[in-house]
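One chain comes next, on its own, written as structure tokens: the form predicted alone.
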Amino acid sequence: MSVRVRMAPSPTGLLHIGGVHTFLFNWLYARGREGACLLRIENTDTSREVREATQQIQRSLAWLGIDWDGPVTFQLDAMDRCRELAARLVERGEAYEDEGAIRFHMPDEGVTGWDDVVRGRIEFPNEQLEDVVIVRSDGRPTYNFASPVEDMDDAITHVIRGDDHISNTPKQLQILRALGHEPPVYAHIANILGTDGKKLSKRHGAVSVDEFRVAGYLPDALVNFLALIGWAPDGETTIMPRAEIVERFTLEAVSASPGTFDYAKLDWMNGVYLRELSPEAYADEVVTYLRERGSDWPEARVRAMAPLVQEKVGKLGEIPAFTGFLFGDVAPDPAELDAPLLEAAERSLAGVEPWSAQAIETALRQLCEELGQKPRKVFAPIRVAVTGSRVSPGLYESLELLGRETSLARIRHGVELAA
């Protein structure tokens, strides 16, 4: 039997972090065994849609590399079907009307249970399950009903979704038995939860998948990262290329403990991403996060920036504020400037020729040298009137770039603010 299974997300707000973490199961599952994963929106609660959900869904799932097979579809396409099997179901006299609305029969006697992969077997006594009604009286079918046919029409094998969804599942175990549809297998996993224990929210930092791309994250760091909450191949690995964790995924090995998610690991991790890409790449993506941003930098000038904070940066949405200098005026605190050692490092570098970071690296040094101060000492107050940081790339190189005029011009500036 080929798996299929289904991403289902509802439009009433922007897609998370946490549902990217259950598509990305669905999605790992799905490649992993050459079987089909489908794209569906659950848009039955029409009062709650948010208009562009739709879109922010699948542009979010396109830039962290999760594909789709077939066409998106729209759960309430599906209404004349449910409508209809509703009336079949209502004729046999397992459903009946009740005040416009149509209510599925739940047994009230034993129990509804299936075995779940990540949970073992569940089991709900049915006098607990109130009798669901599946479609309302507009005539729009429930979510509870619009679910499970949509899955049977689709032929879904495997329901992977979270654990939230649980309470749903006796009622639509109940409705594809009476529907003659063997039902899916379910797997449902853990939420995801903030290093203080609590689910994940807008107080632990960004949340929307949208936030994750304006901060800079690679969307392969991302994904290697989330793989990792609740699922672990072998206790050990942490950096998987993406190719290795579909062949590895499997939903025996998913914990049905809730996972956390830890900014600084996930910050670690984007860092290790961003130094393993080869200088050009790493240029492209430096060059192509600016432009999103609506940067108007040089390109010419962001490539000959990039190999100056490759290693240095955990994210790409670090880099403007780390190299701003190069790009416009600073505004350096006098407070952190030395009048005298400005102008004895300004006429050291005046005749710096070439004007590359090596020259200029010995001159400093040697400026170091004459004045009798550690290079610590005697860097800082020129870093800060260069850069108006005391945190920057590299002094040489950062001065190379910079140019001789605009350098020196700054170090003057800089005796003029100490003075």
Contents of the next structure:
Amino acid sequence: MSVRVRMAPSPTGLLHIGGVHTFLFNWLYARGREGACLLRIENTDTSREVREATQQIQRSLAWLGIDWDGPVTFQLDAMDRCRELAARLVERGEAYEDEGAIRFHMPDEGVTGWDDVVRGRIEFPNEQLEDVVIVRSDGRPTYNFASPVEDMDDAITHVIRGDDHISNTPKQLQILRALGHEPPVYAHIANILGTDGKKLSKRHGAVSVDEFRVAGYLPDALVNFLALIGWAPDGETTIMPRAEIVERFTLEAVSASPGTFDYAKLDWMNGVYLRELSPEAYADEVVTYLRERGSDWPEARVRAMAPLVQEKVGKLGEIPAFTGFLFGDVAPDPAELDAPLLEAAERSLAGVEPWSAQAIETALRQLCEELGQKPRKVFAPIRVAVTGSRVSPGLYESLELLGRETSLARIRHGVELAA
RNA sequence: GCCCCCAUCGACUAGCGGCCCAGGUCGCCACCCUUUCAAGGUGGUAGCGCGGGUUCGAAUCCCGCUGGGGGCACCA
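The block above covers the form predicted alone; next, return the form predicted in complex with the RNA.
Every component of the complex follows; first up is the chain already shown.
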């Protein structure tokens, strides 16, 4: 029997990175086994449904490169089927009416258990199982009924979900048993925590896929990072192409203990992915990123700027602040300037021919010698005058890109400010 | 309160009885490189929660404790 899994978000808001983590494990499992990965929107709670959410979820998954097979399905569409099955259960005495709702009759003795792929045997005493409502008094099925019913109808073979569903599992198992269906294999993976050990939330940092996208993370980096929370192919490998992750992923290697979302490590990893890109691919990413952010910076210059920052930023979102001086005016702090030194630099740069990074370097190095000063000392005020900051891309390349006229004008302006 | 789950450096993890006085990665610290910031290089810091067993031998198996998390809805 071929593998069939499903990703089941509820449309209550933006796609949460914790949800992506469990979806990713589903996706990895299916893709590594020629299986099918379905997308089911669990919208039985209409009161909490957020308009737009369904579209946003799909957009976020698409951006991450996590695809699905077949059409997107909606749990509410299984309403009639659920009602029909519930009626059948009532007929057979497995369920009963209760104030307009239908409750499933759970056994009172014995235990209900299953062999969880990541946790081993889990058992619940049946006396703990309440008679759950499977159909509300308004006719809508509840999650605990619709979910196993759909798993059955979709022929899901492996239910890979968050461990907050562990206590739902015995109930769903009993329902499936009453329906005469062989239950799927269950794999409950731990939820991702914030640095304080609490469930990852807004106050820890970015949590929605959109936020990560806006901050300038690469989908591949995010996927690589997420894959390594709760799973490892071995003790050594850290950076892995997506294809390798797909190939090596197994549920058996998934850890049962919860992992913490380490933003610092993600930043590092994103930097690795950014630096690994070819210069062309990197420029493409930068152009696309800025365009999505609504930037009106001319593309030609953006492409020319890209190589200056590829090794310097860990997230694309840092680029605007870092390279803004190439696209607009600067406001240097007079205290960081030095009039005599800037005048000397102005003289030294005025005759540079051609206006290239190499020629600029030669001229500035010579200036340092003439002044008998260390480059770090000489370049600081020039950098501030030209870029408006003590931190910038390489000075020679920056000057070259800015052009002789603008560069000299900014240095001249620096002299005036410092005077 | 009841039920369930989890427990290796600050973080992600390797380890599935001897190869481990515990390995890799991030972070952090130091040094090197250096026009700033990064990147890069080298070295370092730091851990098996506690207590009992089992065994010739335990991070690895068992029990208890402690700590953390989750669930107990006509939410998903």
